[in-house]
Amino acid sequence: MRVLHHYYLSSGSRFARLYLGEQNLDFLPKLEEYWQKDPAFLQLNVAGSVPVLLEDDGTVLCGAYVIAEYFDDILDEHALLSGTPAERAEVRRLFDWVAGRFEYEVVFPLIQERIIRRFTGVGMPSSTVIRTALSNLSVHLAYFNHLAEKRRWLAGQSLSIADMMLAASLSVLDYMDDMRWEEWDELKTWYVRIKSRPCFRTLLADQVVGVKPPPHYADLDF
């Protein structure tokens, strides 16, 4: 069986288990804590980055994108990255915003100040990068927010990557409660939307040790 190399507040990670669970993909997810840098680890994936998937016949898919779009090219149905040309490039620009810009302004940030560094003992949280990302937070999610009240999902009419990615990335902050969703009710309407689906469910019961989730983390009617 495909083996999914993860980390449980990795965005890229949060995707790929979205993803193969939309799909109906069966996985057995391997815990990675990626910056242990462990060799064995290394050799399937050199950035030492997660997510990674270890297919059946050897095949290493590095990478959210890289493993949705395997599977879009080889999937008969489902597909979440379809339509028009147009239509795929907007999905395309969505999904690199928030796995990129996103990750790199907000995200990231947040978990290596809060939990990399409590697991490595390298350095002390620094308030100033915690501020600057949760400042950088309210912009993206403006935007966000203003997607959701104008479309169905995020890049459309239909379920794509787009959506997952943002839902995964959401859910990391969500889960160290750093979503105030009073705030965003066309964005917490989607959400809640997304947060149904049964590809949800195992994100849901994570549980990252020293870490506890806000109790409406795993509410479906929060």
Given for the second form:
Number of protein chains: 2
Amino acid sequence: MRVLHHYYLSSGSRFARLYLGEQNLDFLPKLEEYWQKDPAFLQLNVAGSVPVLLEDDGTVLCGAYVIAEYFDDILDEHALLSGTPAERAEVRRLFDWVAGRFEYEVVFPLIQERIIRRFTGVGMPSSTVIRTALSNLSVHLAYFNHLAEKRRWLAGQSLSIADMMLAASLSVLDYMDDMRWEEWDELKTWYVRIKSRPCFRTLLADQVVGVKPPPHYADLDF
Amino acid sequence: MRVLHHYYLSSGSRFARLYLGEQNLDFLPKLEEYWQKDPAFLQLNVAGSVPVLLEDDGTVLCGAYVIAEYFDDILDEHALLSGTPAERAEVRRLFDWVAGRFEYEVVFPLIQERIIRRFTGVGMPSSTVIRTALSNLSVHLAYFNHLAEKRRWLAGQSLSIADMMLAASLSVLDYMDDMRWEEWDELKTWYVRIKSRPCFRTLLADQVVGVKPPPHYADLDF
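Mind pulling up the form predicted in complex with another copy of the chain next to the form predicted on its own we just looked at?
And the full complex, kicking off with our chain again.
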């Protein structure tokens, strides 16, 4: 069976778990503490980042973008990347926004400073980096909330990889109790909807050693 | 005719120019000083980033990834994203590496600190940020050089969007004279090969006000 190398507090990893779950593609999850730089893992992905999906035929898929587009290539149904080329472009624009800018400006710095630093023991968390990331967060959430107000799903009428990517990223932030849901009504409604999907279930059971999620994290009706 | 909103020292914009040129897709270039936050431009792309490609039918394509995948969707030939699904995954892995990590860890911070700050007049360039980016640069170049040694093109036997993206990014760094080509023999051989392609020509004529490229920048046989 395909093996997914992932880490709990990694947006891309969570995206892969949601994506594979939603598409009913079975996989064995393998927790990867990627900062340990395990040689066997670096052989799979020289970048040393998660997620990495190892297919039965030996194909190695590194990263959320590669995984999503690979299955779009090989599956007959384009379930999570559907529509005309222009509609697919809109899905990809938002996927790229979340997996790219949002990740680099918000999620990754927060995880890096608060969590990964603790495990690697290198340096002290930078309060400037954390403050900047949290201030960026509101700007992004205002736009996502606006989209959730105007559209059923992020990119339009259909559930897509853009929703999966945003849900993955926000679930990481929610685990760290950074989501002030009361400020984002429409986004919360969207999140409740996606959180209740079967593919989301395993994410809600994640437990990172030494980092306890807030009580509402696993609550479907928070 | 389609209009490409671009900026000279933007890796993604240069990718779009190379890509459209290589595919013989005509376009009108429109220089966009994106940091000015022109309302008409923000209507096209709320993220305010370049490149943005406006198609004749009104379709708006934001960013290098969206542009590349859109044309892969609509063109019969998959010229720059060719091969089996696994080979396409390898192209995308490297495209993503360059457009994502390499951009955020190296190219964007350098452009931001040295160039854009000067235009916006906000704050002083951070020497820490510049030093960190330049130190990251060597790590990435070592890997790209290794690939150039083992393969004809970055992702294998065929020229691909991964080559276009890396050539775009390195040409930005080369404009700022950050490339110590003498340290990267194989990468230089690869760059000479891609630099001599017709699509590259317009990039070599770029002139940013107040930033002069080194003499070898436009030299095909440097």
